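The data below hold one chain only, encoded as C-alpha cells and taken in the form predicted alone.
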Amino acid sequence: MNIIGAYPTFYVPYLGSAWVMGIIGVIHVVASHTSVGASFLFAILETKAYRDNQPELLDFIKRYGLFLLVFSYVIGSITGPGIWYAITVASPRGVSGLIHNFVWVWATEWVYFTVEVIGVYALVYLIGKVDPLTHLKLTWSFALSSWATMLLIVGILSFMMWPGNEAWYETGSTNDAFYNLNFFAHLGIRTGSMFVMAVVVGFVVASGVKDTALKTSVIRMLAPIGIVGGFFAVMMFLYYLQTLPTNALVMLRSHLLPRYADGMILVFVVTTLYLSIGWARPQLIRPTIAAALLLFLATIGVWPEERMRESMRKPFVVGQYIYGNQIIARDAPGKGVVAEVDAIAEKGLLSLHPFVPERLRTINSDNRFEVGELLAKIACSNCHALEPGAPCAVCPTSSTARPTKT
C-alpha cells in the first residue's frame, strides 16, 4: 500500500467538527422527534374525535399542526442539509461506507420522508375540507410514514455502533447491517422518546388554548401517553445497555455515566412529574412553565443522550471498522474494504496519507512542531478540538506541547 484513501482533515478552531454535527443534531433530534411522536398523537386524537363526535379536537390538532409546520419542519429542513454537510466534511470516509451500505435504505427512507412532509401539509390545510373518514386515514397515513422514517434511519444509527456479529464483514450484505444487535433497542428509545418530546411540546400548544374545556380534555389525554413513553423509553435503554459492544462500555461505564447519569435521572423524574401534575391539574400548565420544560428536556436530556450515543463509539465512527480518524481499522471482504493499520504502522501516516504536503513528510529540527500539530489534526480532530480551554481538548495542544524558549 502506497496511499491510504483519506480525504483532507476537516477542522474547526476552538470547537471542534465533533461539537459542530453534535449542536446541529441535537436541534435536529429535538425537531425530528417532536415531529414522528407528534404524527401519532394526531392521529389518536382524530380517531377520538371521530368516534366520540368531539369535532373540537380537530381545532386543537391544526393549531398543533401549524406550530409542528414551522417548530419541526423549517428547523428540520434547516438541520437536516446541515447535518449532512457536516458529516460529509467532517467523516467522509464514514459516509462513504455507509452509503455503501444503505443507499436503497436511504433512498426509501427519503421517500418515506416526502409522503410525510406532503401527509402534514395536507393534515393541516384539509382539516374541515375533506369528509372525517377521509382526513382519518389520511393522518394515519401521516403517522406511518413518519415512524417509517425513523425505522430506517435508526437501522443505519445502529449499525453505526457497530454490526453486533461477524457476518457483515463477510457477506457486506444489507440484511446483516441494518438488522444489527441494538437495531431493536435503539428503535424502543427512540420510539419511546418521540411520545415523550411530541407530549411536552403538545403541552407548550395546549397551554395557549383559550378554551379551558379543551385545554383541559387535552392535556388530560396527552400526559398518561407521555408518561408511558418515558417509562418505555427507560426499559428500551436498559436493554440497549445489554447490547453494546465491549469499547463503549468502557466508555459508558469510566467517563459518560459518572458526567451524565444524574442529569438523566434528573430528567426523568422532573418529567414525569411535570406530565403527572398535567393529567392531574391541567389547568396549572402555563405558556413559561411548558416552554421552560421543553427547553430543561432538549438541553439536559436530548444532548447528554446524542453526547453519549456518538461517544460511545470511539475510537470508531462505523461498524467498528473505520476509526473517527477515517483510517480502516480492519478487513472487511464482504465490501472489498482492507485495512490499513499494518501498513501504517509500517510506513507512517505521514508516508501514506495524500494530503500532507511533501516538506512535512520527512521531520527534521525545523518542522517537527508544524508536523506534530498537523499529525495531531489528522489522527485527533474529529473527536477532539486542539485549542487549550476548547471542549473536548484532552490532547496536548502545538502552543502547550512546545517547550518555552530560555
Given for the second form:
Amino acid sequence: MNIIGAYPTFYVPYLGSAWVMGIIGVIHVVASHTSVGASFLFAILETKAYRDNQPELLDFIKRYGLFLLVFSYVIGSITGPGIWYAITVASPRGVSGLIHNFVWVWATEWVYFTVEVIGVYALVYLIGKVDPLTHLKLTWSFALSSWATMLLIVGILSFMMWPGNEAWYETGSTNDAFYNLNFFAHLGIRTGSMFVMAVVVGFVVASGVKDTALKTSVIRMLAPIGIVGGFFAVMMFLYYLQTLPTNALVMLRSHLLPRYADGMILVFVVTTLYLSIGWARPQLIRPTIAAALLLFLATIGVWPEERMRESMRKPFVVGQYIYGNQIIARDAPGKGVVAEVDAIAEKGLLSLHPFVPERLRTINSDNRFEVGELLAKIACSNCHALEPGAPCAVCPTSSTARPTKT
Amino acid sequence: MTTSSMMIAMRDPAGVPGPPALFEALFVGTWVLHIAFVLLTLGACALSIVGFLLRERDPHWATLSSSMTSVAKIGVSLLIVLGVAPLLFTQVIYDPQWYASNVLSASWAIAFIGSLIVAYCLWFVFYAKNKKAAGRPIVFYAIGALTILLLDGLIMHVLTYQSLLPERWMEWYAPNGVVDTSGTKLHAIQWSRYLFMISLSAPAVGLFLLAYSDYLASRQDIDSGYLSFARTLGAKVAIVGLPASLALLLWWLVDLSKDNDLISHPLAWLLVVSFLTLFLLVKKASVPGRGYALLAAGAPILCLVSLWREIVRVAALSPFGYSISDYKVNIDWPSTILFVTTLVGVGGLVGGFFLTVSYEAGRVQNVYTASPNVARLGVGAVTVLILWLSIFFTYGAAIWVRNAFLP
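If the structure you just shared is the form predicted alone, then what does the corresponding form predicted together with its partner chain look like?
Okay, now the whole complex, with that chain kicking things off.
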C-alpha cells in the first residue's frame, strides 16, 4: 500500500467538526421525530373524527399540520440533507462507507421521503376539500410512509454503532448490516420518543386553541400516548444498553453516564409529570409552558442522547471498521475491504496520506510543529478540537506548548 | 503519486453494490426531477416578486403573485427531497470528486444548509403576508429569499465544478505548501454554466404557466380573464427566456472548448436544436389546451442538459484515467430488490394516490368525492404499506435471529 484513500481535512476551531454535525443532527432529530410521531397522532385523531363524527378534530389536525409544515418540513427536511453535508465534510470516508453499503436502502428511504412530502401537503391542504374516507386513507398512508422512513434510517444508524457479530464482515450483505444486533432496540427508542415529541409539540399547538372543549379533548387524547411512548422508549433504552459493544459501554460508564444520567432522569420525570398534568388538568397547559417544555426536552433530552450515541461509537465512526480519523480499522472480506493500520504503522501517515504537502512529508526542525499540528488535525479533529478549553480538547496546552523559534 | 492514483485510492474500498452504469443512469435521471423543481421554484419566486410589485397596475398580477408564492413554497420542499437522490447516486460513483470538493469548501457546504433554512423561512413570511392589503416593504422578504436561493445555487455549482478539477485540489488545499483546513473559500466558478442553469428558470416557469392555465380552465370560480393573462404571460416569458438560455448555452460551450473539444460533440448541437425547436413550438402553439404538451416538451431538454452535464464530467475526468466502469462491484441483491419493489409498489401506489387526489381535488370548486378507481387506489396504497411493513419485520426478524443466535 503506497497511498491511502484519505481526503483533505476540515477543521472547525474550538468546536470541532463533530459538534457542527451534532448541532444540525439534534435539530433534525427533534423535527423529524415530531413529524413521524405527529403523522400517527393525525391518523388516530382523524379516525376518531370519522368514527364519532367529530369534524372539529380536523381543525386541530390542520392547525398542527400547518405548524408541522414549517417546523418539520422546512427545518427538518433541510437539516436531513444538512446532516449529510456535515458528515461529508467531517467524515468523508465514514459517509462513503455507509453510502457504499446502504445506497439502495437510502434510495428506498428517498422513495418514502418523496411520498411523505407530497403527502403532508395533500393531507393539510385537502382537509375539508375531499370526502372524509379518502382523506382518512391519505392520512394513514402518510403515517405508515413516515414511519417507514424511520425504519430505514435506523438500520443504517445502528450499523454505525456495530453489526453486533461477524456476519457482515464475512458476507458483506446489506441484510447482515442492516438488521444488526441493536436495530430493534434502537428502533424501539426512536419509536417511543417520536410519540413523546409529537405529543409535546401537539401540546404547544393545542395550548393556543381558543375553543376550550376542543383543547381539552385533544390534550386528553394526546397525553396518554405521550406517557406510554415515554415508558416504551425508556424500556427500549435499557434493552439497547445490553446490545452495545464493549468500547461503547466503557465510554458510557466512565464518561457519559456520570455527565448525563441525572439530566436524562430529570427529563423523563419532568415530561411524564407534565403529560400527566395535561391529562388531568388540560386547561393548565399554556403556550409558554408548552414551548419551554419542548425546549427543555430538546436540550436536556435529545442533545445528550445524540451526543452519547455519537460518542459511544468512538474510536470508530462506522461499523467498527472505520475509525473516527477515517482510517480503515479492520478487514471486511465480504466487501474486499483491507485494514490500513499496519501499512500506516510501517510507512507513516505522512507518507501515505495523499493530502500532505511535499514539504511536510519529511520532518525537520523547521517544520516539526507545523507537521505536528497537521497530524493532530488529521488524526484527532473528527472528535476533538486543539484549542485549550475547547469542549473536546485533546491538547489542552497546545498553544502554550509551542516554543518560540530561536 | 499522480492525480489518477489519488482518485482511484479515494474510491470506497467496499465497491458499489450494483453496476456503475445503473447508478450513472439514476444520477442523470433523478437530477432531471430535481432541477425541474429548482427552475420552477426560482421562476415562481421571480414572478411572485414582479407580480407583487405590479399588483396595482392590474389585479391579475396580485392573483398571480399569490399563486406563484404558493408554487414556490411547495417547490422548495420538492426540490429538496428530489435533490436527495442525485446527491446519493453521485456519491456512489463519483465519491472522490464529490467529497474532496465539499471538504475544500466545507464552510460553504455547511452555510448552504443554514442559508437555505433562512431563505425558506423568509419565503414563508412572504407567503403569509402576501395579501391584498399588504404593504410594499414585505417584498423584501421575498427578494431576500430569492437572493439567498441564488447564492445556494452558486454554492452547489461551485461544489460540482470544483469536483471536475482534481489537478487543482492540492493547490487549493495547501497554497504554497501551507495547509488551509478552514474550507472558507469557493475556489472555482464557471459563470457561463451557472448563469445558463439559472436562466432555464424563465422558460421553465413560462411553460408551467401554460399548463397552469389549462389545469384551472375547468374551475368555474376562476376568472377566465386571469387564465388568459397567465397563458399570455407564460408564452412571453418562455419566448424571451429560451433565446436567452440558448445564448448562455453557447457561451458555456465556448468556455468548454478552451479545455477540450466538447463544442463539436453531437449532443451539444442537439441541445441547441432542441432550444430552437421549443422556441418555435411555444411561439406557434401556445393556445388553450396545449399547455400540458408544451410543458412536456420542456422535459426532453432537461434530460439533454442532465446528460450533457455527465458528458462534461466524463470528459473532465477521463484525462486522469478516471472511469466509473472500472469501479469495483459487489452486487447486493436484497437491497436492490428492496429499492425496486418499493419504487414500483410504494412510489406507484402511494405516490400515485397522493398525486391523483391532489390533482383531482384542485380541479373542482367544492368537495371532491373520490371516483371508484381513486377509492380503490386509496385502498391499494394502505394495503401495499401494510404488506411492505409486514415483510420488512418478518424478514428482518429472521435475519436478526439467525445472526444473533445461530452458529
